[in-house]
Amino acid sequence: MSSLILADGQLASDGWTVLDNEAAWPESGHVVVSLARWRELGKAPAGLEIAVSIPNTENVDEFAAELLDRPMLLLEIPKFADGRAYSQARVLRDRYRYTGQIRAVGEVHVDQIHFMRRCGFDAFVLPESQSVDAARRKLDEFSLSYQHAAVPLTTVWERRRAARAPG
């Protein structure tokens, strides 16, 4: 069973159902539809939540209006070594003001997702492989940053320039 993981550390329930594309629409509750089923509605049916799922050969770039109500974003990791995702997020976040939750599912590894949160990502489908406590430990493993990032943080550069500011 996998573990849904948020970026403050806490284990979340989830209670999104996943919607295969020919599945019937449930009458309420909160469900999970590819891009393609998205498309094909353009809205959501009265009593549902829903949530989109995005392949990360997608570009997002075509569609991020359409989405930008959405309450949650999956965005799908197929292989550790591929980080098309990552730059998903990232545009999702920067250029298009998401601020829904977007959520990494997949091969999310906990030895990435440190990173994946500064691109973006605030929640995380752990494969039943990966240690929560390990994934908890790696989302504060770095406190410092040289770069800005989706997530606010002070870079090392902004720190030490206000040391040597007179004051």
The other form holds:
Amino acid sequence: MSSLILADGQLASDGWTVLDNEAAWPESGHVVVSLARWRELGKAPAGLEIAVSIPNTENVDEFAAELLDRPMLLLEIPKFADGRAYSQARVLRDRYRYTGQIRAVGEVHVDQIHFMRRCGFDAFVLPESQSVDAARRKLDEFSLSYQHAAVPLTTVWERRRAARAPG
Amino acid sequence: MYRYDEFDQTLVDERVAQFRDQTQRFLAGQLDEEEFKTLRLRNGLYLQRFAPMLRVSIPYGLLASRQLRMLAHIARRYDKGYGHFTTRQNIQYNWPKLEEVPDILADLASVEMHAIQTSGNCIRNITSDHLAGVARDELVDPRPYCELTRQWATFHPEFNWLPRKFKIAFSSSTRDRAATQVHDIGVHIVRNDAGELGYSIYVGGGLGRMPMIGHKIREFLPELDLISYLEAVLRIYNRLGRRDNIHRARVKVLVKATGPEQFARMVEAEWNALKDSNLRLQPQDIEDIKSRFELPQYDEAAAGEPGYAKQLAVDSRFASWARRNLAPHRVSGYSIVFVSLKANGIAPGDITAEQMDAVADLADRYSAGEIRATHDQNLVLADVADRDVYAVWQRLSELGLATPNIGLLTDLICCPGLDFCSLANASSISVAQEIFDRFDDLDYQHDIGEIKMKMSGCMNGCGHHTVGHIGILGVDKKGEEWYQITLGGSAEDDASLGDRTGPSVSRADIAGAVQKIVEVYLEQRSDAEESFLATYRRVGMPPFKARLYDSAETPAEALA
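For comparison with the form predicted on its own, kindly provide the form predicted together with the partner chain.
Below: every chain and molecule of the assembly, starting with the one above.
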């Protein structure tokens, strides 16, 4: 069984159902659809909450406008050494100010979730092979960051700027 | 020397804890081989032919004496008493035990060092001119800009899982001593016509299987825009670099596929969205980093003192060393001293723990407590007063570190080859040794003059063979070691890739082939001032090819 863990380390129950491209639409509920199916549809049917799952080969500049009102976007990580989704998350947060949930799905590895979080992911579907305890420990693995990132973490450079400010 | 502040220190300490946890989980069976591999690689840890290999980062090649002593301590305590300086200004240990690597990292952290991102598909150690701060042809000291870039690259959350490794080098001088045009990004610090400081940016250079010279994608980038622009380049690469084939994954392949103009346009579009964000530097950020560099205090009286002219006249061994292993310093009364790690019988770049300690002592006594590593795999004592040069030479001679061969044929660079590396097809150290034996006569070498010979044991090109004046590449032919030769490469301002002479030659013939190439050069050069590279560019390949392949002594391989 996979587990859903949030940015604060809490386990969450997953109220979303993944809908295959061929499956019939349910009458109500929370469903995840592929970007391709979303594009066929164009808008959410009444009575459904729809989240969209996005391949890491997609250019955010080309899909952001049509998805900014979605409550959740899932960024797919087909292999844990494939870093494209990290850039997608940052662009969604920094450039498009996307405020819904960004969920990591696929080969999500506990040693990476600290960095994913800094890029703007705030929910992680951990495969069965990954330990939830380790994930909790790893979320705050580093207390500092040199880089500006999507999470409100004061950067080293900002701390230095603050330290030299008068008063 | 850059001194860490509390933030820099906290981050390396937290890295030690992180890696200790990862190692323990691996040893306890909670991480599988593949997962641990990609994690340990971001800490410079390879599992090699005989043992793990650990690569320690030396940002822009600069070491304090206490850091070099720690490297000696690590060599003694965790390894077999020596280390190996690499072509990217780092040091490698070939025999550490996996379970002890976290302790090594803790020792490194105690002297403001680490092994962060020394391998893996991430942004690697930032390299620069080994004469930074002391060269006469320098515009500004590039090291504060390198340090800013190091900090930006360290644990960058977005760029830790790139298609392939990513190398950045800085140069700020008339003569490029950092091989910037064969890096993924080469940064040249320049002034524009208005006198403002900024950068020219080159992208897509690289060696390995598809050697390429970098393309200039921006003529002038203003000083405060460095980080936002680098971020734009890396984001384009992270998004569009190929991930289907490891041999097509470097940014040079992307730049070639799009064309440099289109690549530049994509970067420019991304940068336009980033340049006014908080990635834009403040002038004080740069001043802050500069203020953390402790710079040598020069003695104004040094210029008026007698230097080493008297000893030059009476000691011919010293004079021969001074001719090759000294360089002029920007401050009069001082010299730059090269410490040769290319003695006969030693693998190029190797140094023992005792030698490291002794060089650290020399640095403390005579050279502002600092040492630099060069990308030619030598060391530099950059701030020696002329009055001390003779004493430094005497001590280096006792240590076996005064071979007067800087820039000459036996100052060759070389990867570890088949002796240590699991990727290699052919040995390189033993070939280096044979070449050393053939050219051991220093007068003969001095007569030949400057030749950069570079050798790699496989196509990955860690020995930079494609930009050697003479390049040698080990190849595997049905289980036998053969060697391809290239001529005319250069990694400096006139960067060029070497041309293949023709079919590869056998292990038995490679040293003889180098000798023939040198003989042809000596016959063809217009006078003793015309360098090997200049001669080759003038006369071209035919005379070299004729000598190499016409003789029965060098049976060429039948199929090229």
